[in-house]
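Shown here is one chain on its own, the form predicted on its own, set out as structure tokens.
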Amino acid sequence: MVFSFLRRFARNRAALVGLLLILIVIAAAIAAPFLFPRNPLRIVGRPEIWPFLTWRHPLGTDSLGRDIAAIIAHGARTTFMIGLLASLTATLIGVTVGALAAYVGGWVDEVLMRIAELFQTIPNIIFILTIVSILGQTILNITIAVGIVTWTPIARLTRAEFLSLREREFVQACRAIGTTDLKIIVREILPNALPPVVILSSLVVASAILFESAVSFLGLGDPNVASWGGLIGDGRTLIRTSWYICAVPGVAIMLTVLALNLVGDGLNDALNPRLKT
């Protein structure tokens, strides 16, 4: 089953190069503390050095002097981070709130979902940003917030599937035996409920990363870590004369959503079984 998933993953070639890009990113998080041993934000030259112009500096500084090669290099730990926890959060709060919305029904189901409702009556950033200002700027607290935030898609899709499988054969020869709920939801339901919700969950990551860089480019990000979005607020102000420092982490950001979104949809046509042949 590994071997044919992996199969009908690989003819999707957007899919491997957007898997490429991830992998160079994360590559790239990894080696940052080799790479950039000492604090990325600390200032290590002249201030605005245009990139390619010393191998010192090879995306050159920012306003105030710092190498962009080493806040893009740490920035990518933050944003990976803060993106994998935050989907990882959204999906617990998504997959809890729609199984039991689904299987149990009546008024639980209809208190649940006017809750999720209600979450997505609210604007996302404005949302996030008042967590943030209330918790306090930190990682921790950005990826609680956008986690608060990302949740109801996942749970409206998790609660769709349980209910298209609740009523299957093999769900009712397990009532039948004397199955208790919990088991049912957890070894018989979620399991084919899952791959629809492992896509969407990997494209949460793309909005999470995506929000995250909002919150830090308004000035809420954490101010003691390096972070893309943040190095863009700090750019902003010198776009006409010193575009590169908003133009190289704008393209970081931009090409890891779009590999995220890339192997979304790879993962999409691997598992969906319509399109198996």
Contents of the next structure:
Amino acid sequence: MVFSFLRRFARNRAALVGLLLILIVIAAAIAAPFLFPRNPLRIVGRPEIWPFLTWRHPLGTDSLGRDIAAIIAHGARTTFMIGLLASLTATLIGVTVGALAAYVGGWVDEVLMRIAELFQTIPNIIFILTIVSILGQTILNITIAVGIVTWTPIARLTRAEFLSLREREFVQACRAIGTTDLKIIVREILPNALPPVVILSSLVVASAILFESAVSFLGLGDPNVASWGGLIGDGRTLIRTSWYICAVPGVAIMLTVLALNLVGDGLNDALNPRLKT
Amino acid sequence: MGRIVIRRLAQVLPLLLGVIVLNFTLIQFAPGTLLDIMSADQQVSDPVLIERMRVLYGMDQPAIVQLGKYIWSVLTLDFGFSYRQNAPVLDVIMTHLPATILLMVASISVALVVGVTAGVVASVKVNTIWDNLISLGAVFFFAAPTFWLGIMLTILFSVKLGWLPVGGMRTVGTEPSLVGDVLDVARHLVLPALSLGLFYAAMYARIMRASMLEVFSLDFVRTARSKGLSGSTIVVRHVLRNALLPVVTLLGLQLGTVVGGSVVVEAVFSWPGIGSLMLDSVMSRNYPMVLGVLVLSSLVVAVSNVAVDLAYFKLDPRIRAR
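So that was the form predicted on its own. Now I'd like the form predicted in complex with the partner chain, please.
Full assembly next; the chain just shown is listed first.
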């Protein structure tokens, strides 16, 4: 089954391109400390050197004379770490809430879904900015804040999956032999509900990356960490002379998000071959 | 119809209460109190004066009493006083709100018009070069961060070509007539509305294409064809209307993100809406203002959600039966 899944995925050319792009970004993130061992936020040369002019700074330097290539490579680490951890946070909250709502039902379901609706109503970036400004501008707080605003779709999907699985025969059989509720949820229903949820989580990584870059762009990111959004924010004042400072990190964000979306779509199509149009 | 509007509006109230409680709890986590910031900001060091301010702002009382008081004052439309702008919070927000709502409406219009048109064209010309180009564009705009797209559009249309203004809402220093003013604001609105709207347009184009293709395969379309209706009539009057439903659903779910996205776009184009106000308040730790913006923007989302529900209701008679 896993094998045929992989084969269906591999037949999707766009998804393979996406996968390749993601691997390149991951490779850049892993290689960053070896390629650029010094602090990427350190000043290395003349400010505003255009890309592709010197070998020393292949992507040029920014308004302060920092190496853009180094910031991009180290920024890939930040981006991926926040994206993955925020998605993990969102998945943990979402799966817990969705599973409880569907399995327990009744007023618990009602209350939990109201709470989900509440989180969907508060404009997400405004909420993230509030959390970050109150708790402080650190990577951890940004990660938590992004996780807190992105869990609702995961909760809804988990709930829907659990509702359709809850009354199946194998669950009833477990009940009949006296399996505890916790065991039924964790060991019986969850593994069956998980594949679509995991795919949604991979799409949440993409939106988490977009949120993180927006927060850094607005100047509320962690000031001690190289970040793609932060570089765009720094370069904004120079768009008349050196617009490449904004363009380069933006392309990096766009390609990463695009790749994640393509892979997510590919996984989705491979999982539900009938739904493909 | 009227009963349903009232019932939906009644559901907004507990939601609003939830927002207030949530944000009040969040503020309690803040490391410095409002008083610390105010005394630092205005260099008040007299302990007697600080104590008087503490009583004035009710901070000598337990958190639960403060919460009760805050909820009560919000319900009576009193959001407190902003020492930064030296005006009531509600007044400041109200002067900034129209700009944000204008941006929201313009972006959603861009998203709907561009997205639906692209989706329809892609589905009618399915698997042609047009379809592929539209899909490619959708993938591109779906992945580009709105603020980056905004900056790139500015570089192209304002810096290089000089067609449109870089930012702001009105040209400074002119005193134009009413028509001139509307045109001036419209010129300033183009780039922000495009940056925010194209992201959603990309999403709607994809959804619209899929849902058009699905509706095309239904029986009633075959009936319409067999009774000899022209292709365009079928597309516009039969397929389009039914295929719009998923887009409307999505629109309702995403209003919150549109308001959030406007914060970022407003920062790029220095658009004088509540997003710029929010950013300024967050930076200066003006908590009464932050809370006020959160509550009021959530209210805007909740009320627009009701409006979307009603649009859904108009579009799909099947829901009315329930």
